[in-house]
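The chain that follows stands alone, in the form predicted on its own, written as structure tokens.
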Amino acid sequence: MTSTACFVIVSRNDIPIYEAEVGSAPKKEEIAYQHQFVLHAALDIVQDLAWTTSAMFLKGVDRFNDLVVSVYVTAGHTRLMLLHDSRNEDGIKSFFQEVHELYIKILLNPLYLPGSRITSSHFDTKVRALARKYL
């Protein structure tokens, strides 16, 4: 069974700072920007819910299709994004907290500006190797 998944990390000034696709499903352009749709889409329910609830995962918060949405908010409001057709929700929610851990030791970095891209190659393996692992 192939699977979909884009995985997104929005900084708290909703630029994306961290885009991949991480599912096993073949991969096409016009899908892949569908699919930046509707993440950035589902933004906004976030943004509300975010605020409502002291939880860090919020699962299911948008739908299209097949494919659902899934968020971890960290506390400096950075949004882990994940668009998924998996119904894994204990895998999920454990990708997205060591994703948050090397999003921290990224943070971290004195040479990391906050807000800007993640262009570490080393980040990018270990998102896809915890994707293969959890997904």
Contents of the next structure:
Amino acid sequence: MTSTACFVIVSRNDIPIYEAEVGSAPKKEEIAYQHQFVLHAALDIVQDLAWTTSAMFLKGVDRFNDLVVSVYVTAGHTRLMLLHDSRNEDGIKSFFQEVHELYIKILLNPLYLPGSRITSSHFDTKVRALARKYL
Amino acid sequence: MIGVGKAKQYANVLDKPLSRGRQEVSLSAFAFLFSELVQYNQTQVDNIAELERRLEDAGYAVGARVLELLCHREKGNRRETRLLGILSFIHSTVWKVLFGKVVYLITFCIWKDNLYQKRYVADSLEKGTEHEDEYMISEKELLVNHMGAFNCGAFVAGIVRGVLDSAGFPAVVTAHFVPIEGQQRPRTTILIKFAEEVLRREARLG
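Return the form predicted in complex with the partner chain of this protein as a structure block, the form predicted on its own having already been given.
And the full complex, kicking off with our chain again.
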């Protein structure tokens, strides 16, 4: 069963620092652009919602056709955003928590400038492996 | 036997677990590192104000990381959205982890010896009386001021500013010496002045 999923990490200053298409559907250029557009459009909603709750996992914040945007906000206001079509909330929450841990490890690197792009290929491999496992 | 009890070696830092590890760091090692930091910056600047700004920037980098790490470890993944919430987080959790039990989460590495132990707790969190947007953390013996003749409190002010800024509460944070009657060592006060948008948002959230 193919699933669509687009994962983006957006920093505090609204700059995407990591992007990946992690669904199992075949990748098409036009669709990828559309996914990114939808995710960026959801940022406004996330910004308002983030201040109303102290939880990190905000569930479905926005919809587009049959795709849902789920967001996980870290303490430093870095947003992990996922555009997906599945309804597996627990899997998505676990995915976010694991990626959050990876992100903290990247952040602890003193030579990493917070808010800059994450270029580590190891990080990329791990995120895709987590996506296959949980989504 | 060789190798018994040796920690498992990980190929990549992303595979290492984020566990707490041993929480004490040698004070001498930290003092050495911090003095080198100050001396290095002294060679690059012409005046004290510039030096304090550089120390603050170094602290800012620490603060941003400390916020994420502590929220993950200590607070079970709950964020702070209110002003008093983030201030009490700094005043209790951050201070306890960084200074209370002699744990120095410094940006470059974590030293794992334990040669020195001392306890102190940030004395109090007070509201500055003149302005609505000012708060003070007052401490009798700020650790970094034990070394050197001038005010290295700028480093700690930078840490506080890093935590606040990353959490979405932009503020101007400065460290001041406040002479107190009857004590030869002046108290160090960290003064936090929040930006307009923080107060507006607080008022809106009720």
